[in-house]
Amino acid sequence: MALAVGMRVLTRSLLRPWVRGPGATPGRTGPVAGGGDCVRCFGSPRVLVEPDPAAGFAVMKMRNPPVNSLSLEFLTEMLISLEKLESDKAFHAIIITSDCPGIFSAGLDLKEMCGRDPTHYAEYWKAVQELWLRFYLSHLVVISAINGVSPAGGCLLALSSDYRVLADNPKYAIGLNETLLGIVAPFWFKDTLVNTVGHRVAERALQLGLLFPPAEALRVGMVDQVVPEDQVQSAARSVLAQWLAIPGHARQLTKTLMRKPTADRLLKERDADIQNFVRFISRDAIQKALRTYLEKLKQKKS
């Protein structure tokens, strides 16, 4: 329920012509996403978009600071600015990229996942399945600009794109490392990973929650170029224009035809699915688990 009235909130202030981001002048201009002339932004604390409708993109930054956390308002955000973008038929793409120094997205929020009543976990998790839906089966190209570390539910949205271009900072790891925390990554984790490095890698990736440093996620396939950091929102803008010559018709119904059958698994199988999560996060150890690691990052913090 709150995720819905979040929604038509967001919806109305969001569908408002061009809102400005924070921080900008009402009337103002702001920069264009490619560096040319200016056009207005919009967006929402949370999530903040950069069109160029002559391009026929966006840039999507992400700004839930310190580490783009998936939290429940910042899924919502995200949802209705793609719903903008697919609906605006002047835009065919978008560049998803985090405006939070060296973090693309630390993943799902675990303070959503702890302390929490089961209703509020089935709402969260519904949240994240709907993100993954709209995102992997947009009709828009998807690039993701990785400019920073990218485990667990960051890895998963940057999975979702059509082509990944990754940072080249030994630091900028990026993989499902669920394990670790002692989770479990749901099937259609498992699905995404498989579908994109094949499943001997994703096996071992899996069961160890490995994270691949540049260079290695290239080498397995996790991502598709690895630039200079400084080079990353260019080379996804110039990856972005061979796919853009592509007819779109073709492409994207080329798209439905590869990823349908993994989504529609979810589909399925989703109810099920928000039942599994639930009773697997309520249980005393994993919430016990949780409040330790939610603990240990307080102190380091300190």
Ligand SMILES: CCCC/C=C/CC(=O)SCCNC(=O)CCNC(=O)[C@H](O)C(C)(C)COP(=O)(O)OP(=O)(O)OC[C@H]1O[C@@H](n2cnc3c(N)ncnc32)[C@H](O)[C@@H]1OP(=O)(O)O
The other form holds:
Amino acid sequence: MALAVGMRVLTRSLLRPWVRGPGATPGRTGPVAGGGDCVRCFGSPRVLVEPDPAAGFAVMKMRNPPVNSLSLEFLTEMLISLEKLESDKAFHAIIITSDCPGIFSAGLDLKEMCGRDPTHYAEYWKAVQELWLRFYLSHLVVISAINGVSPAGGCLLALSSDYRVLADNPKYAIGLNETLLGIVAPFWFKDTLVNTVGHRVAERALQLGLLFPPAEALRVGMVDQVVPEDQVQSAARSVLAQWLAIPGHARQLTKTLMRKPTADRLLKERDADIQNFVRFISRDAIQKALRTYLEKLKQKKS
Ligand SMILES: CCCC/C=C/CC(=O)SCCNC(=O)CCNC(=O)[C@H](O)C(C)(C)COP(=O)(O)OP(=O)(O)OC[C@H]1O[C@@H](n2cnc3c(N)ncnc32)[C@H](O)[C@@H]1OP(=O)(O)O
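Form predicted on its own already given; the form predicted together with the ligand follows:
Let us now look at the entire complex, which starts with that chain.
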């Protein structure tokens, strides 16, 4: 409920210029790759959308510095931008990438899961579920141009897309590392990974909390392509051409056929999954583990 209200308010306040249409008042302007201003860009404080309606796609850039952690506000803004693009017939695809150097996304925001009350945990988890459901089932082609490290929730976001291009930098590891934090990836994180890399690879990766460097990620099928760092965006654009050449209705129905059973598992148990999360995350031992982990991240600097 709170999420729905939040989304309505944000939609009205942040995206109005685009709602009037690309031919009318331009949206927010900003620098784009290759120089110049992007007169049609729109978005919100944490999500910049660079639309190319003539080519049928938009680039969604995550910019929630320093690490694109998926806070409640950030999740909400991403959902709004996705909804906007989905409801505009000019768009058939999005490329999701990061505006934070070296980081695709650090995953769920640990501060949303630490030292808060059960109502907050429930609201947050519902937003996390919603993000996954919407990206996983989007009728748009979703390509991830992964230009940084992407642990846990960052990896889940990438796994929810249809195709993943990863920059070839040994620092850009990707994986579901929840066990390293002393927490357990929920069944729908696990299902998404199994659907991508198969049962055996997922079983080992999940138990050990493995973060795969690019060559390994490619080998196990966690990503589809590894390219030199300066070619991630162009490679994502190139691959889009192949996806967009397929008749849209056939591709969309096939995507639904492949993914709906996995999404339905969560949809059927959504409230129970929220209750489980709230119970689990509220435990003293889990709160202590998260605090210790956050502390370790801070100490790393000194
Ligand atoms: C049933 C329960 C299931 C719950 C499922 C959870 C899934 C998740 O996604 S849990 C989150 C898992 N994420 C991680 O383990 C990543 C943690 N972060 C890192 O490893 C590193 O930050 C990085 C490799 C992403 C980046 O390293 P870098 O050296 O560039 O930056 P840092 O100095 O480490 O961080 C800067 C700043 O950001 C804070 N931060 C980092 N990650 C998170 C996060 N996930 N949530 C909130 N805040 C985060 C970090 O503490 C630093 O903060 P300060 O500047 O205040 O010290």
